[in-house]
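Single chain ahead, written as structure tokens, the form predicted on its own.
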Amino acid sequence: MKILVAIKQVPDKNARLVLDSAGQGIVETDVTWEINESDRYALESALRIKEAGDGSGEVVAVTVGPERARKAISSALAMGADRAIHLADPDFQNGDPLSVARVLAAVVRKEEPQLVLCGTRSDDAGYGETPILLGGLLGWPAVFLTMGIEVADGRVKVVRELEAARQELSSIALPAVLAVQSGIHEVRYTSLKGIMAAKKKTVDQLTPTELGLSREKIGRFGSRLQVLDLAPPVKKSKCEFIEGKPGDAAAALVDRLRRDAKVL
């Protein structure tokens, strides 16, 4: 089975990020980058479908991004990924999901796997759209918030997560698309033999021509989403500690909310 995979590269979760001089972006400049964390456990369930079964599979990871997104690729190979699509094109970059599900459909035409697996969402815009997107431009089943996932006799049984603890189990034909939620197994550790490997595997460059796409439909062009303005939140509250004895602490305490807050 070839399974794809696809990943996306966003700052470090403890990066501190500074607006452009457009307030539209951030500077990239010192920011530390990482593969986006549920794009990590679709990967991990990848690996171990393939594990799971005679051997023979192959797990492609592709990614859209500029030249610094070669880094997640590495680490993907260094996970255990057979191989790698590096979408670089600067035409691909700056797409809303709609766009981006165009190029990854367009990959997946040219690859023919028999399973798509993405992240959830991004940890940086976070709008969780382009997997179901994908699903639709190539007519495939594809499932939100995937918990669980077995593949067996041409399909997939996929366990979802619900509102309420609940949870939903489907069997679904393949070839289809699903998203991978956080916490679906433990992400393995890269180790020293993976990113020695991962120096020996095939990285592949596509351009907009070799998939069969106009530069309208694609990256910023192609993008229906626009973003004018962005702004980092209002502080609206603050905290404040109470010193002193417990008892003088509580009646501070009861003094507030009945003045300050008028709850009491």
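Note that the structure is a prediction, hence the values are computed from the model and not measured. Residue numbers count along the first chain shown, from 1. Compared with the form predicted together with its partner chain:
Each of 235, 54, 21, 166 but one sits over 12 positions from any hinge; the one at the hinge between the rigid parts between these two forms is 235.
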Contents of the next structure:
Amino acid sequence: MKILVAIKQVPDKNARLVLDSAGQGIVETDVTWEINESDRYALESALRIKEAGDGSGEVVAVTVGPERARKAISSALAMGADRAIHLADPDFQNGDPLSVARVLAAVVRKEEPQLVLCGTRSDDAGYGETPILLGGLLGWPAVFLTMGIEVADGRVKVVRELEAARQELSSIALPAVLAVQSGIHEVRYTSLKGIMAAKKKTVDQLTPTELGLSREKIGRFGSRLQVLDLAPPVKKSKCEFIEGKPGDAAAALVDRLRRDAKVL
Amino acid sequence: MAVFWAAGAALRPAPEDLPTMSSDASPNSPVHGLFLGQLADELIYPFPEQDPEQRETTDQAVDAFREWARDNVDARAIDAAQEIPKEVRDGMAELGIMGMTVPEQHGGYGFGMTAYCRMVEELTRHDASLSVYVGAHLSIGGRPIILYGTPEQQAKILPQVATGETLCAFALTEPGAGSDAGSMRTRAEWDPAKGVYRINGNKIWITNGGYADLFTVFARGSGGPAGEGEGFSAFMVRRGTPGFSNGPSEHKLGIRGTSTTELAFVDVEVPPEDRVGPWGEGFKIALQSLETGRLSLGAGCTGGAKEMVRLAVEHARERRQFRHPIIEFGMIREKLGRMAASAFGAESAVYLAAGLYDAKRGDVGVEAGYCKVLGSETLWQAVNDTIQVTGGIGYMTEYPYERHLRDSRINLIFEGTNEILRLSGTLEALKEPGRRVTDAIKAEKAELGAQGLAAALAVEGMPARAAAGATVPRWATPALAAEAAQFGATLALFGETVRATLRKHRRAILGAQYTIRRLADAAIQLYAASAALSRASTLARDKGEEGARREILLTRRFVDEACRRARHELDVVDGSRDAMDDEIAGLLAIEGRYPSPLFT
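Just the form predicted on its own so far, so send over the form predicted together with its partner chain.
Every chain and every other molecule in the complex is listed next, the one we just looked at coming first.
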């Protein structure tokens, strides 16, 4: 079975982020990058499905990202993906979830996998829309918050996480898009063997033309969503003393917590 | 890894066809240059860069180890249990750590020195015991087979070494042969009837003694199958060979996870195909293996020092006294500044030498020893500073700081004590200037007067005071002009001092340990300063001075202190205190106690 795994390179969780002068992005120098956490779980799931199969399976990692995303691809290959597709063309970049989903859909049409695995949401932008939009564009079922996957006889049994710790088990006809939740399995460690083997694996670069995509539909030109402003949270702290008798002060406090702080 | 090295032994017999130095040739290493009062520009600048592909591999490998170690290595538990748990040892083997430097054709990953040093740094940051465990296996234990094994030995043994199935150890040190390895008593006698070597003797303080499967054992013997004479050779002895046994793990101050044991050999039979390298080449094999060990140990210490910076800063930012985080106070800032700059200097020194080693440029044997000295002392100082910054907390066993203190102390002792490395490296570096001074004196005797002096200076080939500007690194980035000038002046003074000292002591320099210690310390500081200057200047060339601002800042801080320290040593190179120390020690040697009690 051929599985496509969409991965995204995001800033390291501990990176100190500085906004750029335009206020619409971050300064990328001095930032270290890593594979988005839930995407790693998606990749792990794909590798497990392949390993449980008859040996004919293939896991293809695909990423939309600039040159620096090459590092994420190397990591995915070192973890065990068989090959990768890097969509590094500048026209692909800086798109909203829909334009990214369009690019991924074009890759899926070209590669014809039976299953597409994504992480649920990226740790940086965090829209959580791309997998669902991808399913929509392809006309495939798409499942969000996947916590269990079992492939058998052209169908996939999926455990989906619901509210209040409830889970839903469903059976879906392939092909399908699954958005995998962090924690689904323990993610394997990368070994030196994997790192060395990755060097011999192929990484294909595709252009918009090769995917039959016009510039107006992808990247920042294809984006319907426009970020107007980014700002760091303003740190505010203020201390107020409520005077009066204990009973009155407590009542005033409850009132303030309800009315101003809206925490009660 | 507990190996104490022989004084005066040639540090590194030329392994390949290394260039030898003549008076008109340029020095074959940065330190050799310093001792001639020269800046070995072409070796020092630009700062070596790791090959991009290897760099990517190393980045990934270091990340992979870090991620694994975060989840699986509990340094505190390892220290308490005095053992590295089997899961951790197996985990490292699965990651491929045990095969890093084994050539790829034998199932390893062919790491160069720079890559290996980077990984050893990371190991040390997580747990010094792991670093020493891996170092004993790869840096020294398995190294003789990688360097000198026959194709058959390598094909047979290295694949298991690479997977970690066969863990290696290095067995050189004996009860009576520590620093003075030449006085070793373990014998390997050829038994012509059985066609085997028969090993008898004892080794002590052998790292991995309790864990290892394969021991590289050094022994003297009087012959072999081809009727060889008395010689000192290396042998492979497997655990389980009749007559071989190891003692219990010693209880140690630090690196408690490692197993350090005695080894006993009673009529241990070793077939001739298990001798490593040619008969009689044992010294050369041991020295070359130790050399790589020293460089990577220096790297490990640098990694430790950087970890100390992290721990000290973490505390200094959080801890508030007098309503301020203590990082705002000058006495804390001074420590943090020194720690960061010293780590930067040691790191620069290590990776300059590692880069030259990987590029097979020159012979960095002396630098390797100096890096071990500098790294270990930088880490020790950094741990001490961290404990001071953390105050009472630093002293409590509940926190990690005191473990770092215990773990880092061994670095000044093993793999050649810092005293031995100062001595052997410096004597090695003094050979060429010594030869030149001898020639100059001869020339002076041949010609009299001013002409004679001019002839002598020409023969010595060292810059006279007037030419001191030649020692200023002309490649230094403009922002470091003042430090480059300071360095140049100190180097000129060093060159002159070396020459004057050699003229004064002549052959007696071999025994002048007070003087050698000072020359060694000045040389170590100058070498590291040249590496730091090169590193910051190379980065400034590539990224502009703004892009290199941190490196420039740390270099300024480091070079200033390094030059002052060097200058201090040179000012008192034949210090008047030496005679007093001689006299006091003489008194102590006779009386065996504090010589002048105030109250009896």
